[in-house]
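Only one chain is shown below, in C-alpha cells, and it's the form predicted alone.
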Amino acid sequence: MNAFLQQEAVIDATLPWLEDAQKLGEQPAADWVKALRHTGAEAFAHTGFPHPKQEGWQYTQLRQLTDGDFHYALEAPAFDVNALPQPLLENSARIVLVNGKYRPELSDAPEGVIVMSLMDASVQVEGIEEHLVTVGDLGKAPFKALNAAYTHDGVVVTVKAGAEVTQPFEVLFYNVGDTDKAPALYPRCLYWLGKNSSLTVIERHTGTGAYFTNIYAGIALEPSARLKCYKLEEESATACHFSYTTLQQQKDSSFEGFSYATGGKLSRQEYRNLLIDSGISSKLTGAYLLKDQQCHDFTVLTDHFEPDGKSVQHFKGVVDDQARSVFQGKIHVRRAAQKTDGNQLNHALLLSEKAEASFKPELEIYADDVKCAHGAASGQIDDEALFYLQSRGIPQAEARSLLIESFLNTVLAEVSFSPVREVYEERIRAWLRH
C-alpha cells in the first residue's frame, strides 16, 4: 500500500471516533478551546490509533478498545446517586465527576480550595491554558490529541499560594457504562498548587457498565509546593481507561505520586514528569494487581531539566491468568542537570504459567556528575519461602498470600500518608481474597 493509500485508510479509520466532536462545535468556548480542539482533532485524524510496530506501544494491543463501540454525549447520564461508593476516608472533603462532568451539588471542597468546571475555568481564571494546552507532541501522542479534539468536560483544581490544606482531598471520577450505547468520555483536569502551598489528593476512578474513558491531567507546582497524589484504578471489568498526566514542577517543589491499578479489561496510565528548575523532588510509585485476561501499561517518562534534582520511578505488581503488565520508563537528564539523583525500579509477580510482564526502562543523561540507577525483573512466588510457612502450619493459600502482600510492601512503604496506605493494603487483601 503506497503513502497516499496508506493515509486514506487512517483517516477512513480514525472519522468514527471524531463525528462526536462536531456536536461541541455549538457550545460556547473560549477561543483557546476552540482551537485546542481543532488542533486535537487535526492531529489524531492524521495518525490513528497507535499500532504495535509504532514506538511506545510494542506491548499494548488495542483490539478491545478498537473493537468497541463508544459515543460521546453532551447530557449527563441518569443514575442513582445513592449508588456513589463512599468517600474513602471519613475525614475527607470530596468532589464528583460522573462520567467526565463535575457535578457540584455532589461535591465539597476543603478551606483554601477552588474548584470549577473545566468550561467556567477556561473564561475565569487567567493564564489556565498554559497548564491544559500541549499542542507540540500530539502526533505522537493519539490519545491525548482525542482528549483535545472533545475538549468540554472536566474540573480545575486550585490552591492559594502560602495555603496548606491539611483536610484530605477525594476526586471521585464516577462512571456510568451502557450496554446499548456505551459512552466515550474524555475529561480534562488541572491541579494548580500555587508558591508555598500544599494539598494531599486521593484521586479515584471507579463505575459500571462498559465504557471507555480518556482522561488528560495537567499538575502545575509552582515554587516551594507541595503535593501528595494518590490514585486509585478500579474501572469496571468491562471498561478501558487511559490516562495522560503531565506535571510541571518548579524550583524546590516536591510531588509524591503512588498509582493502585486493578481495573479495567485494558489500561494505559501515561505520565510526563517535568522538572524545569533546580531542587525538585519527583517521586511517583505505583501497584498492579491483574488476572483474567487484563492488559495494563505504566509508560513514565521524568525530564530533569536544572540541577540538584531527585525523582523515583518505583513499580511493583502481581500478574495471574492471561493477564499482561506493561512498564516503560525513562529518566531523562539535560546536560545543566548536573548533580540529578534518579532511580528506577519495577518488578513482577507471575502467578501463572500464561502471565506476562515486558519491560523497557531507559536512561539517556547527557551530566557527567549524576547518580542514576534502573532495574526490571520478574520471577514467580518462591517454592522454598512457601514450604517454610506451610511447614509451620500456614495453609497454602494463606501463606502464598503472605509472600504476595510482603513482595507489595515495599512499594507500599512509599506512601507517606498512612490513612491511604491503609486503604491501599485493604484493597490488596480483598484482591488476594477473590
The other form holds:
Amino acid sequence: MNAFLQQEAVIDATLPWLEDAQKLGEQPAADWVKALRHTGAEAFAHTGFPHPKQEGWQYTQLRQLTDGDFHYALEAPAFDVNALPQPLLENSARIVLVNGKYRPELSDAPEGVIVMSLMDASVQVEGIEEHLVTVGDLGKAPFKALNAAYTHDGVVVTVKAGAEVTQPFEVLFYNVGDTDKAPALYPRCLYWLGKNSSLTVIERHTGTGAYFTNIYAGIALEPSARLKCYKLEEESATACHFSYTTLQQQKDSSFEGFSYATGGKLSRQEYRNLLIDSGISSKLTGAYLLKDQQCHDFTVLTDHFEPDGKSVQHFKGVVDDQARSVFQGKIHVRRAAQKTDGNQLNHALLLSEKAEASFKPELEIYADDVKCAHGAASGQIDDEALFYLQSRGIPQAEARSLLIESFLNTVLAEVSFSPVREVYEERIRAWLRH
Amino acid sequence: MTMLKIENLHAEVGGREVLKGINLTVKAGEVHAVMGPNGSGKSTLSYVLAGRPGYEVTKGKVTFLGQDLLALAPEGRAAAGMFLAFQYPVEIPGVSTTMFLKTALNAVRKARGEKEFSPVDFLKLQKEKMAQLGMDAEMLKRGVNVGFSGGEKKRNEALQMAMLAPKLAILDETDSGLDIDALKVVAEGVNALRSKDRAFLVITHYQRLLKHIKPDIVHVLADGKIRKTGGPELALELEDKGYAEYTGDAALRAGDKSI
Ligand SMILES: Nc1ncnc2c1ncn2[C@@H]1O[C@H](COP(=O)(O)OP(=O)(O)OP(=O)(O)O)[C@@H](O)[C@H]1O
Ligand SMILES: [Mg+2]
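Please supply the coordinates for the form predicted together with the partner chain, as a counterpart to the form predicted alone shown previously.
Following is the full complex, with the preceding chain placed first.
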C-alpha cells in the first residue's frame, strides 16, 4: 500500500469515532474551545488509535476498544438517582458527573472550592485555556486528541490562593452504559489550586454496563499549593477506561496521588507529571487488582525541570486468572534539575499461571548530582510463608489473603490520609473474597 | 490413650525417599525425644506430620487422636491440636506478629467450635505469655520473624505454642540458637504445658535440652528409620558414643536393605 492509500485507510477507520463531534458544532462555545476541537479532530483523523509498534503502546492491545461501536451523546441517558453509590466518607462534600456531564443539582462543594461545568468555566474563568489546551503534541497522543475533538463535558475545580480546604471533596464520575448503544464519554477536567492553598480530593469512577470513557484531566498547582488526590477506578466490568492527566507543579508545591484500579475490562491511566520549578514534592503511587481477562496499564512520566525536586512512583499489583498488567514508568531529569531525588518501584504478584505483568521502567538523567532508583519485578505467593501460616491453623484462603494484603501494605502506607487508606484496605479485603 | 500412631511411614522429598518405614506411638502425657545424625529425616518427619506440600507420603498411615491425620490440610491438623515449632521459622514481612497471633488463635478456636477471643482477652493472654518467655513487646509490631535473631525466632515459636496450647507439640531443634538462659526459659514454657492430656515430640541433637525437658522415651532416627528406642539413658549414651552404631555397616546388619 502506498502512503496515500494507507492514510486513506486510517481516515476511514477513524472517521466514525469523530462523526458525533459534529453535534457539538451548534452549541455556543469560546473560540479557544472551537479551535481545540478542530485541532484534536484533525490530529486524531490522521493517526487513529495507537498502533502496537508505537512508542508506549507495545503492551496494551486496543482490539477490545477499537472493535466496539461507541457513540457520543449530548444528553446523559435517564438513570435512577437512587442508584448512585453513597459517598465514601461521611463528612465529605461531593459533586457528581453523569456520563461526564456535571450535575449541579446532585452536587455540593466544600467551602473554599468553586466548581463549574467546563463550558461555563470556558467563558467565565480567566486564563483557563492555558491549563486546558493541552501541553505537548496531540499527534503523539491519540486519546488526548480524541478527547480534545469532543471538548464540551467535564468540570473545572478551583481553589483560591491561600484557601485551606479541610473537608474532603469527592468527585464522582458515574457512568451509565448500554449494551446496544454503548456511550463514548469525553470529559475534560481541571483542578486548579491557587498559591499556598490545599485540597483533598477523592476521585471515583464507576458505572453500569458497557461504555468507553476517555478523560483528559489537568492539574495545576501554583507555588506552595498542596493537593492530595485519591482515585478509585472501579468502572463496570464491561467498560473501557482511558485517562490522561497532565500535572503541572510550580515552586514548592506538593502532590500526593494514589490510584486504586480494579475496574473495567480494558484501562489505561497515563500521567505526565511536570515539576516545572524547584523544591517540588510529587508522589504518585497506586495499587491494581485484576482478574478474569482484565487489562490495565499505568503509564507515568515524571519530568524534573529544576533543582531540589522529590518524586515517587510506587505501584503494586495483584494479577489473577488471565488478567494482564502493564507498568511503564519514566523519570526524566533535566540538566538543571540538580539534587533530584527520584524513586520508582513496581511489583506485581501473579496469582495464576496465566496472569501476566509487563514492565518498562526507565530513567533518563541529564543532571549529574541526583539520586534516582528504580526497580520492577513480578513474583508469586511465597509457599513457605503460606505453609507456615496454615500450620498455625489459618485456613489457606485466609492465609493467601493475609499475604496479599501484606504485599500491598507497603504501598498503601503512602496514603497519608487515613480515612481513605481504610477505605482502600476494605476494598482490597472485599476483592480478595472474590 | 494413644495420641499419635505412625505405622510404616514412607515419604519422598524431591523424588527421593527420605522416610523409609517409621513406626512410632505416642501416648497422651508422654514426652518423646527423637535424636539422630544430620540428614537422617527428623525434619522431614516433622514436616510430613504437619502436612507440608512437597513431602509426599508413599506408604503407611498416621492416626492422630483417632483421626486419619494425612487426610487433613495443614490448618486442619493445627485445629485438631497439632503444633510444629519449626527448625527454621519463616519470615513474613508486612504481617505483624500480633496480627498473625490473633488470626491464628481465632482461626483455631473457630475451627474447634470455641468462641473467638475479644481483643482485650487476646492482648491479656499475649502479654502474659510474652512475659513468661521474657520477650520484648516491641517484637510484636515487627513483621513475623523479620529481623529476629536466631534465638528470638525460637522464642517466637515457643510463644505461638504457648498461645495455641496444642495437644501434640513437635519441637524441631527448638534448642539450637538459644543461649543457656533462653534455653531454660523455653524449657520452662514447655514444662508449664506438660499435662496428662498433652504430648511432646522433641527433636534435638543435644542432651542439654533433655536435662530441662525430661523425656519418657528416646528414639534414634537414622537413615529414615527408627533404629533404637529406649529410656532417658539412651540420650546419655548417644552423647558419649555418637551415631556410629546406627550408620554404615551396623545399620545394614540391623536389617535396612536400602542403604
Ligand atoms: N527438597 C528436597 N529435595 C531433595 N532432598 C531433600 C529435600 N529436602 C530434604 N532433603 C533431604 O532429605 C534428607 C533428610 O533431611 P532432614 O531435613 O529431614 O534431616 P534432619 O534429620 O532434620 O537433619 P538435621 O539434623 O541437619 O536438621 C536430607 O538428606 C536432605 O538433603
Ligand atoms: Mg532438621
